[in-house]
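Just one chain is shown here, as structure tokens, and it is the form predicted alone.
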Amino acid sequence: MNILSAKNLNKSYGSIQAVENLTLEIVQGEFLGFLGPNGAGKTTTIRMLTGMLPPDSGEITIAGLSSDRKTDIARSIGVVPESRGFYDWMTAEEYLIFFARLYDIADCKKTTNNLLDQVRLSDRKNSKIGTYSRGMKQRLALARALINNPKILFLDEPTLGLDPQGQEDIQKFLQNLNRQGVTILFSSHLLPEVSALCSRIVIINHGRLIASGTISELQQQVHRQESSLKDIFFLLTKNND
């Protein structure tokens, strides 16, 4: 069963075609890697899929809901965007309670404390967010994205800029979430990270889908296809920012 279906998405910024005729499907319970070089159109696509940005054309359905039902979709999804805004003067507990109230969560404090336990921030729940490290803020962003118990989680470069331990912490947390049945779209520009986590990978470049499959299927496609795909595949294996 597809939890997400996007057909023929297009988005331009003036003369720049950011996303071109992109079709994407995600199966319920899947851990999908959404891969592409920097500037490939990943963030624009995620913004369209999550209702932050209207496509110029195309159709999007999430959890059986068409994209015009923005409020209902917002209650079904969780998002960790590329740019993560925090209220640094709040404590982590205050921050999550604020968002829990926006979703009309019945027991805001209990839900908040359960999430803080999950992301291992309980011991710092009364500290101001402004005192948090980058890795701690990433874990708090994940807790915020999970506040409404979403059916599908969208992650835009969630480990970018983290040290190796921070990356490992986030990866283990996401693997556990997926085992619990949460569908995940994980955007990255690093093939080694995505191939270690994801059951299937979609690669885009210049806003167009260029390959899709498991890591072994993608490797076979690279051997069969033209040098352009090989060049992209090689670029994505390089562990740099």
Partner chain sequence: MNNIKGIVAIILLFGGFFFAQAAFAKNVSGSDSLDITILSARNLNGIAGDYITIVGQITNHTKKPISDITTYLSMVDTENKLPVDLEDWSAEKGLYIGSIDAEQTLPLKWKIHFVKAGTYTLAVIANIAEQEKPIASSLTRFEVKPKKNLNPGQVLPVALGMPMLLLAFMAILQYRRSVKVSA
Given for the second form:
Amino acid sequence: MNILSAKNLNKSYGSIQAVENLTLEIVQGEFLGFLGPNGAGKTTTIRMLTGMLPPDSGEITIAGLSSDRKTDIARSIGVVPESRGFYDWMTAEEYLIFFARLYDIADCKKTTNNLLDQVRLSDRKNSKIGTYSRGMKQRLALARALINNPKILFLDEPTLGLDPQGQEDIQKFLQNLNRQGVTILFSSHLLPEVSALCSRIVIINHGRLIASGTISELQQQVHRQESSLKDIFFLLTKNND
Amino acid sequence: MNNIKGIVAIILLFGGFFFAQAAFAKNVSGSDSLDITILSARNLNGIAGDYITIVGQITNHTKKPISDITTYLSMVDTENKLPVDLEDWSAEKGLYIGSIDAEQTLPLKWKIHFVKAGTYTLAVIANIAEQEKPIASSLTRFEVKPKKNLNPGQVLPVALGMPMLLLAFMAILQYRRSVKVSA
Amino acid sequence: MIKFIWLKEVREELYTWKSTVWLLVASLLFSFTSYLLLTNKELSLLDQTELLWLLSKIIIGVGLLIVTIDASSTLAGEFEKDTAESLFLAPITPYEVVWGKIFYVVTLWLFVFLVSAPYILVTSASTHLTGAFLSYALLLGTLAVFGFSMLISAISLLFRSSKNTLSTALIILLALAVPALFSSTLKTNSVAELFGKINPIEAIFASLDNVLVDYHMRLPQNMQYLIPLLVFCAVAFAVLMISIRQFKRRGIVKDE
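What would the structure be for the form predicted together with its partner chain, given that what you showed me was the form predicted alone?
Zooming out: every chain and molecule, the one shown earlier first.
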């Protein structure tokens, strides 16, 4: 059963066509890797899917809700966006409680503390976010995205700039979430990470979908059975240039 | 420019004064026809904001009445060498004396409000309808000291207290925040 | 939702010192001016009514300046600090975010007014004008701040930059305030007269003059001045609604 369905999405910025006729479907429980070179239209697509940017044309349905029901969709999704600004003057606990209230969560404090435990920020929950390291901020962004117990999680390069330990922490956390039934759309440039985590991969270039499938399906598509995701990615994106 | 104006003002005032004296001496042979004296000269000093009364007298030394006399105050700021606009000082305008009998003395009173601290020179000038030239009293010098009231209208507790209160509020707020937020 | 945004703003302004510093600056200005005014009054260089009118102008002027500066960064700051995306990803509408911010700006004005109240009490002591001074300063100031905060929010959504918003808002404030400070002798032609009639800041000063100098304290006696203010608020509301609609059409994230 599809939890997300996007049909013929188009978005242009002036004369630049950022996304062109993109059709995408995500099955419930899937861990989808969303790949593409810089400027391929990944962030624009994620922004359209999450309601941050209206498409020029096309249809989006998330969890059975059409895209015009923005607030209802917002209650079903969690997003770690590309731009990760925080209220630096708040503590992590205050930050999550603020968002929990916006989501109308019944027991804000309990939910917040559970999430802080999960992302291992409990010991620093009373510190100002401004004093956090990049990794801690990433984990906090993840906690905020999970505050409403979303059905689908959109992650736009969540491990960007993290050290290997930080990356692994997030990966394990995401795997665990996916096992619990959360659908994940995962955008990253770290291809080994994507191949380790994702059950299916979608590659876009110049705003167009160029490939979709499991790693073995992608290998068949490029006729190279032993190729790594990195090789497949290079082959597909070069052919498409 | 102001200095020049001041000097001209002083010359005019003092010149007027001496000229009036000379004219008067010329008009009445042997004795003054009219004499103006400032009686409160010693009590004139005060503090800015004070209301004081300038008391003087005008005496007719002649054997016949003199009518249509108007007396004025004239003042110069001696420090700044500028004439003083007495309207600001709430000084009443000229005192009109319909007629003064032979050898009669009449009191002159002006209520004046000391507006600005400084050193001033004051003279009373009288215009007599029958005479071409005015006459003037002797010059009286006095000092207005600055107002030392630090709390006009009881404003000081509010003017100082409110910023202090806000500073205290900021300090308490910061303290409470620092207790709650760990480093 | 509006309440949570409002509460977040109040806490942010208090914890980041922004508002408290503004309030301190306002209180120092009020201290300085009320002291000078009362000293002059004591020397009889100033009538009591003139003193109150000057103080009321200063309170409204300082209040408007503070809220203009603060409001310019309240909404635009969300875009500049990259917090807007996370905020709007929550189930909250742009209307709720904007109204939460506007109510915060009005709250800031109410704090400025609260700080000014002791100065009003002390300067209007021994007159029958204290109640009228407090009521009209509150009424006129709140209406003006409400109108300005709506207008500034509309500009913020358009520019999404506090620098651009602030400079535009200050130009508007100056354009309205400067003619209000001209003496009536300069307003001889019909255009200036018309502008004077619709200028909300001029209406505030005229109403305060009407209350504090001419003792016309009843509301119907000041309706002619309240109407331009209400019209200003209505226009600002319309501009804000258009701006929010435009904002929704363009998307929370600005086109790149």
